[in-house]
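First comes one chain, alone, set out as structure tokens in the form predicted on its own.
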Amino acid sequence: MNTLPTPSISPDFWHGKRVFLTGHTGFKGAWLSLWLHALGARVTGYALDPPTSPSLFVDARLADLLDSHIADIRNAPLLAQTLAAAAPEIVIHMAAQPLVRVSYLEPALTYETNVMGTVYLLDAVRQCPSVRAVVIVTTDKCYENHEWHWGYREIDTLGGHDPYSSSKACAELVVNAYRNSFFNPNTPGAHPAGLASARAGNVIGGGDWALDRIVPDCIRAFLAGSPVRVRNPHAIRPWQHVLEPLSGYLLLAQRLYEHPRQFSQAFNFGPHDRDAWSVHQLVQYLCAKWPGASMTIDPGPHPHEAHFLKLDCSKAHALLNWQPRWPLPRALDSILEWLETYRSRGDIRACILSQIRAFEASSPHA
């Protein structure tokens, strides 16, 4: 397939657009919420209360940008409702259990919330004929890892050690079924909309506080004035800032919208593999740019983490000329910078949106 000619993220596509977000008061779907409002779309969120005190929903004050409904994704008659209500043309889902130490902890909860709230998802949009282009988020860790050294295509195997990553891969296998049976063109009655999945992971950038990160446990510490405590030290992943792969999910967006049939297909979304770098080596450098701060090896007993993951993201560049721009350390220096305007009590909205424009601005790092 020849690569299509739209070669980045379109303000006149987006200006407008209704669009129904998911996980809109989580770390990424305040960033993503921020930017389509910036794109001039029209957004209707659908979440629980944001997960977490701080959070970036609260403090960039996302809620007098967007349609905002506090509401659980496993209730389905709801959720049809308010996606009925909003008639959008784009449905972007990331709501989600979305940690692995939680998905120990509470198995069940996790697998209603990340499979059952993809079905009921799609079940509703099955219900609505304005749609016309679903992204469903899962993650890299939904690939059966055999922690090999090449990247992981769109057709190897779907897997999942831990009770999240297994439940994304099943969220996948929902995906599918649904994309041949509902909305496949040869289908009876199938439903006009593209239908497309986009595995990213190993995300990190301002306003992330969840537990059990070590970007936001780096920035706890630093706040608090204490050692960053590094659980795993050796682990290597591909790290990448949110507005990467938020990128990716709006040019697919883009393209299922113009071209449904050619991208109803799974994309990776992943930083180059100079970006692979070793938790230790990431806490490192932002404990070097942070005065006074250190960091502590924690001995652990911890659950079962993979120690190195990627993707092979090159149907992404093929099909979608979507590339990485920032190299990891300019990800991290952004960090820093939101960092230093929390610490000081600046304006987080402007923040994150000077952040935005200086990443639209910027060219693919090769």
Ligand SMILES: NC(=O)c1ccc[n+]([C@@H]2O[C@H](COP(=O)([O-])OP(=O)(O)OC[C@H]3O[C@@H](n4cnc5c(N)ncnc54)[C@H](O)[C@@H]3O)[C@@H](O)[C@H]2O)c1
Second form
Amino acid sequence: MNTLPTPSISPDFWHGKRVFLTGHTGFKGAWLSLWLHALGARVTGYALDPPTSPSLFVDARLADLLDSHIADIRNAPLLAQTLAAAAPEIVIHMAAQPLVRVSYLEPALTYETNVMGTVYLLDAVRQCPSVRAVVIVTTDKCYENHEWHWGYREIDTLGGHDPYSSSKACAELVVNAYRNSFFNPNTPGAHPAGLASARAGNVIGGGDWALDRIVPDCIRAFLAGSPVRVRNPHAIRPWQHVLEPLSGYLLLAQRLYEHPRQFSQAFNFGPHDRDAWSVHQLVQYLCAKWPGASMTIDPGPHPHEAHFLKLDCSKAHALLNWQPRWPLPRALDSILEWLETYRSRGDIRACILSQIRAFEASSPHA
Ligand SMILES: NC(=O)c1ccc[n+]([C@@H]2O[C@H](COP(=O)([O-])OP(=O)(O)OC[C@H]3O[C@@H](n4cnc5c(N)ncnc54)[C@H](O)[C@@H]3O)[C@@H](O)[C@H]2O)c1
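Alright, leaving the form predicted on its own aside, put up the form predicted together with the named molecule.
So here's everything in the complex, that chain up top.
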């Protein structure tokens, strides 16, 4: 039984806060932009154009709701200038090259974006006295994966088999060095902001159109009326709705702002064990609910992908009161609801906002 009080993302806290969000045109960035706007925050976004077409950023008409800058994270002077002009209190860094397969094709671009992008952002923050809290988004793949049956803790060894995972482990090391060197309250003249990193697993939700992710692959197949091609049916993933880690980032930013010393650390945000389903189970669930849907197994060969990876989230539970809220079937049903809205040309922004409200009203599920 859950004995923790319900974690609270406080509209009183977020109302009027100036937030600088990188990666706002992407999947997670679009959801977070809308949520922050609904909480009353004043959001400045910094990212390249939406990485997919269609995109949630365009479908939900997000450019109307925030101060959107389409620019490269590797352009350090422009990044610093844009951050300084926005004078944010909170910075959330999500801009990245986030795909394992692309990282095999474009390793240098992946490292430039994910590692040097983080360096440039933190350097810009150092010059910006208004900032009080910085959350750097990495991934569960930053750990050295031993295919263990227990979850990785924040103190476990960093690693990464492929360039994407390794680039995010490098970003974690960058965060650590900047925290020790420039954001350390024991260092005279240090920047007063709290600096934390957030590691989450495979997220799913309406509006993700990325290539080589299984839920978008299902969506494209359903809309085309063709079978879903499944690459790694037995791979088990810690699936979670995109609102789960986003709620963690918001709570973490709140706590960092209030208590920068205490919360300047790494945090895992993953689902409960029972939501670690195989790819096959997940596709089967969606196919059973979408009329006429079916799947076929693609025998490969495929590039290396980790088979089993789960996070131990005891720290986020204990220190942030963060808990997952939607069991996996609830998360998958919300994707089908979004898909029906998309297919029938309904109001995507209204659909996403109503899902955010439903999520806020849900209790943690133990
Ligand atoms: N989606 C997942 O399952 C997942 C899991 C773990 C971690 N993450 C992390 O969450 C973050 C967001 O992921 P997503 O799924 O929304 O990815 P996405 O591809 O949908 O969005 C990426 C965003 O980064 C921006 N971007 C890419 N290169 C850039 C550059 N050079 N300069 C400026 N902006 C650039 C894109 O324009 C876009 O706004 C990433 O840091 C990713 O590594 C995602």
